[in-house]
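Taking the form predicted alone, here's one chain by itself in structure tokens.
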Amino acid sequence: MIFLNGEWMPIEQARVPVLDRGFIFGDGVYEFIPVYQRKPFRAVPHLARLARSLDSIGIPNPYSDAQWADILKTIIAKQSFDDQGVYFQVTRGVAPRDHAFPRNPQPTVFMMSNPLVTPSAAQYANGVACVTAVDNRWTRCDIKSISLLGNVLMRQLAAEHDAVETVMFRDGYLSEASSSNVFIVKDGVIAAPVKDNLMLHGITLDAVIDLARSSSMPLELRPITASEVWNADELWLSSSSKEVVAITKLDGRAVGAAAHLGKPGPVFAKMHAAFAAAKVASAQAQA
């Protein structure tokens, strides 16, 4: 069952007007919240990045927080499986065609939850290989657009290359992956780039980062040089699908220090664990 504008229904019955703004302009924006054991892993920085996004671009959030939260716990429980990635969208509604905004817009409100996919066992074990390219994106990616054609051509460069992900460089700094977040290791010291307008604010970057702090895991927010990713020791991505995995291949050549070349290392190793115990604690905290 899916939720479309205050109502559950199969997914095959679902329609929306080709003039929906969303469908025309890609005018909306959109969130994902992983679910384990039927209770959703941080789902208040999840709506707080929806309510952002929606403000940057002007829609009116159309729930609070708490008929947000109802309706997440309602999809959930809806669906057959435990484990599962809710997708939701807002765009700005039906309107004539137009590139200004209309007046008063009722927004188009979309939800759907699908069985979480993460990674598989033996890629968590062996890490994931990746692509390089140059960030010619626009420069608003901490919003969470639904118009995403320039991190769906990222995407397909790395499918193209048996990759997962493609890792991109903007004036020869690190910005993100076509749907992750990117952290480099150094000397044992975790760092990612600083949040900004070029990079989305991964809830899942948070996560990690909040996880290092609790750890004592030494981490640095700053900006990485395209040298430093390639002379890591490590390199991981995160994001909500994704949770944390090591890339051990970048364009083709081996990722990692001498002692772990080509595998996962030492901190990821940390890091994967302190992540499986957080999902186990949040779930069993909302229980």
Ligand SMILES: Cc1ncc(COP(=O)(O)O)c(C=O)c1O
Given for the second form:
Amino acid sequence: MIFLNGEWMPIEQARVPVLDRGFIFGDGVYEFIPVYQRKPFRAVPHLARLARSLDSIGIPNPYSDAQWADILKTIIAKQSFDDQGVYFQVTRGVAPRDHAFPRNPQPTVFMMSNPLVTPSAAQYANGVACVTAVDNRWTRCDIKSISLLGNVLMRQLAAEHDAVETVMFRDGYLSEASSSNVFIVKDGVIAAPVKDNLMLHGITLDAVIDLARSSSMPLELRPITASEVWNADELWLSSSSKEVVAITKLDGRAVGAAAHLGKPGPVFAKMHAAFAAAKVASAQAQA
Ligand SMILES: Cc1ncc(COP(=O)(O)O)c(C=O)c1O
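Having seen the form predicted alone, I'd like the form predicted together with the named molecule now, please.
Below, the chain from earlier opens the complete complex, with every other chain and molecule after it.
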């Protein structure tokens, strides 16, 4: 069952008018929350980011955090599977086509939950291939906008090269990947770009930062040059569906320090274990 504007229905019955501004302009935002064993992982920061995204484009938040949490709980309970990926989308609603905002917008609210698809055991064990490109997207990548054409084209580039992601550089600096954040590791120090308007402030990125700090793993948030990426000992992707996975091939070249060239490194192994423990702890804390 899916949720559409206050009602529950099978997805086949869900209908949205063609004048919805999400369809016409991509005028809306979305969120995606991973659910392990029927317990959402980091729901509070995800809902806070949804509120920020709505606020940054001037769509009134249709629900309080408590109401969102309630709908989230209900949609999880309505599914037959335990590990889920809950997708939320809010658009500026239906109005005659005009770029400027309608006067009294009635946001369209859609939520669905699908089985959570995470990387395979082989991908965690061996890492994944990525390609690189110049980041040609707009400069409000911090808004989780449904206008994803730039990200779609980047992800397609990866797909055409049998890669899982495209790692992007803007003005010679690492920004992110088409639907993931990117970390480097050099000499045992984990680094990620400073959270600014040129990248999505990933909830998984924050989870990794928190885990690094609580596990006394050195971590820096700072601008990262393309050459640092190319010379890193390890590269990682993070996202709500990928969790943390190592990049072991970039533009066809093996990634990493000589001791584990083309294989996930030791810092990844430690973070992967910490992340797995955090998922279990989170589900237990909500039991
Ligand atoms: C462009 C982009 N960057 C980063 C991320 C990772 O964010 P999160 O960890 O909150 O899933 C996503 C997730 O969809 C994304 O689309």
